[in-house]
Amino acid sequence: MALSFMRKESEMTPEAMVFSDNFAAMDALAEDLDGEIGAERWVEVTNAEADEVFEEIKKEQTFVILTLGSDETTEVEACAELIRKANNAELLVLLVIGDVSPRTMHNVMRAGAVEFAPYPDPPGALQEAINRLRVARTQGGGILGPAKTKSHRSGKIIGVYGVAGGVGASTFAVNLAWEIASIVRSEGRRVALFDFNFQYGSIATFLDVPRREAVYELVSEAGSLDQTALLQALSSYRDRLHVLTAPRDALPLDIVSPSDVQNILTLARDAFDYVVIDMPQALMGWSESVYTAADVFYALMETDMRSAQNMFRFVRSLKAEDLPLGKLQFVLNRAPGLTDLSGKTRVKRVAESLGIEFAHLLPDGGKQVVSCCDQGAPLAEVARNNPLRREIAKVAQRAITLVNTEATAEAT
């Protein structure tokens, strides 16, 4: 448990003060802080007790947790307070927030303060944020500049559209964000997979994540949106994918703009190594935002008829906005096995009709594939032999290699 600030006899210097007035989840926080922090090296108080505390505090030994888990306004407006009172001592300041909107999270960090973690989700976050602090501190301490705690990763944008229902894009998605995220993981790198079908999207089903309440306040309000308030949307599957998924309600597909998306995607860029958009069917005034800032783009058919129309209404479509097709990767769902002569005979002729020339084949997973939907899991968890996966591992490897390829050339 946490010492009380008026114990004077203690000579260990605490690591960090905690100001938890009015926090729901600071018997849970305490838990956390004292595995991350050990229970004798952090002191709760109180906000009345502010001026005496910063005022003892040894700035290049300590640094200070505000709290806030409400968008009350006497709430909001002490903890911003007390933001500025930490700035004008010069200390790090970590704020830790519940379940607030992001407006008031913009709000709060406009007072001063530079380093955030969500708390309970994502799991991680708090334990990153705290070795921030410490990392800055070892560095010269003071107070973190804006310059240090924004990430500025130049993250690379990877679309994934479906050219007709039930193709399996969402699946692939799902998937090609997670092969991604175990590749990379060992490096450091984040990766982030958004579901941009606002109206009756999947991944939060196919992931089994929770659909926050920030995320309709995201979309609704993108246009005004900073990197804080994305984070905070976002939910988080085994440490490793951050998600953000649909709205809970059904939304208009418009009620994004093409500026809008253009901001998100710009934060997510800078936030993230990899980000995997899965796109809706329907093409918005904003599909062309996405389409254009992709490093790399997934289109997904079926060998039937409908897929066919569509995928060639589609590739019209490019061609009559002039955007360029070198980006475009297409990807033939459920293709025929080696043995099918018949079947790869009709993959040949879709593709000579289309003008095009497939990149990806992935096969049949069979049932395997609809069972880890249902149990809210990649394949890579529950069936990792399924066919369909070892294909989908192959495609992360060179999707990863293809944008990293062409950065590379850009560059020089």
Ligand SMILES: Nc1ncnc2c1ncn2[C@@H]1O[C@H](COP(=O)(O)OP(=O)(O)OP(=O)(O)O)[C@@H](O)[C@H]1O
Contents of the next structure:
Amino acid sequence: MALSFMRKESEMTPEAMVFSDNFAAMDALAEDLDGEIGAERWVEVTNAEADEVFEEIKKEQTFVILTLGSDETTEVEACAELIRKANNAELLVLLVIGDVSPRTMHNVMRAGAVEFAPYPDPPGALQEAINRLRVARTQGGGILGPAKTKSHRSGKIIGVYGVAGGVGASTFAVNLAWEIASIVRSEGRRVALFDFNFQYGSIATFLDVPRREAVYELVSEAGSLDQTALLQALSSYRDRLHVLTAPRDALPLDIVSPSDVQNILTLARDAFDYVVIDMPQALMGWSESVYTAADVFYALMETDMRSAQNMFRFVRSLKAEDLPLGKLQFVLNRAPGLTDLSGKTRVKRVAESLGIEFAHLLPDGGKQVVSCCDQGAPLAEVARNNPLRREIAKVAQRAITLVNTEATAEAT
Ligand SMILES: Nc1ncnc2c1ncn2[C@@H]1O[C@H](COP(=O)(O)OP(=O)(O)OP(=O)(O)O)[C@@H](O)[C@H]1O
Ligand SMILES: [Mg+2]
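Now that we've seen the form predicted on its own, could you pull up the form predicted in complex with the named molecule?
Let us now look at the entire complex, which starts with that chain.
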């Protein structure tokens, strides 16, 4: 049997083959695909045609869209089987999922990692997932890729640490991660933000993302964690930033060991290109694991005496452990403005007394900042022109250059 898309080949190669057996929202999806891909450029096929389709597809030009809209065992198994077959054929796969349970998600993820788009909500998720596939196709690679290619990413770890409570570390981490995600989005890079404050981490609130049940398993069984379990614990902010929130219940910070943290970071490096980590203020046994793994480590403070004393002790403890200081970037939050001359003198004095140089001075962004945190959105989304947002966007640009230059320097 000649397939419809083969007949069309002389006219135009399809960009996507869409498996839609039993997908209730297919009419709406068809309309969206018409808009996103073009009505002539995608072809609807049935599961029964899978073998033939996978054999004929030119993987450089066409990707596969699978759909799953229910927890029905036969459908989940059929979907998992299609994922395995597509992975074997090394095809790029987008899984469009309706309202399914976490257990179903887990089952299909076990079949092999693919790019996901929840459907129909949130708006834009489908479009962004298709764009990522397009980028991946031009780079000849997968998104998360099937298991056998998963280690092709070698993510950069970006640590964020506030030396005293409330100096703005989480605000900085959230906005830095979002700015990086926005900058590298067109290159199909993946960015994650991890909240390592297992006790009172606030990232879930700052981005208004759900705290997944699986986070508890992740931290309590971190030593035996695999990539599926890691990905399952992540929430997503606007489908662009992958977020590991703190668990729902406060946990002791020493619930993870240094080797657990190393394991999490190794998996994270495989799955993402940039991983921003918001550290708790307390220094734990595993803090050193993050510091050692980090490509760059931002230490935030304010100009007050409490911050200065803590920064002094922090740097001294790094020196005592013989840890390299080169990756450390000192950041002063709520720095005095240009016209505040006495403030500027104070900054100079603080830097001198600590024997450090500030890499970045972040301005006070006023009430807008608190209101963004409360609204659960990065500054770029609701207060784009806020001075703090503009400065963090610059830090993000510098961070990308910095970690990639470091990598090049190491390689040569
Ligand atoms: N530059 C700034 N301008 C205005 N408000 C800011 C600025 N930086 C942080 N804030 C506000 O200060 C408060 C504390 O910030 P944040 O929670 O990020 O600090 P933290 O160091 O992570 O605190 P914690 O010790 O609780 O983890 C938040 O309400 C945030 O909106
Ligand atoms: Mg914090």
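Rigid core: the largest C-alpha set superposing within 1.5 Å between the two forms. Only a predicted model underlies this, so the values are computations on that prediction, with no experimental measurement involved. Numbering follows the first chain given and starts at 1.
- For Asn386, a C-alpha deviation below 2 angstroms is recorded between these two forms after rigid-core alignment.
- Once the cores line up, the CA of Ala396 ends up less than 2 angstroms apart between these two forms.
- Relative to the superposed core, Ala268 undergoes a Cα shift smaller than 2 Å between these two forms.
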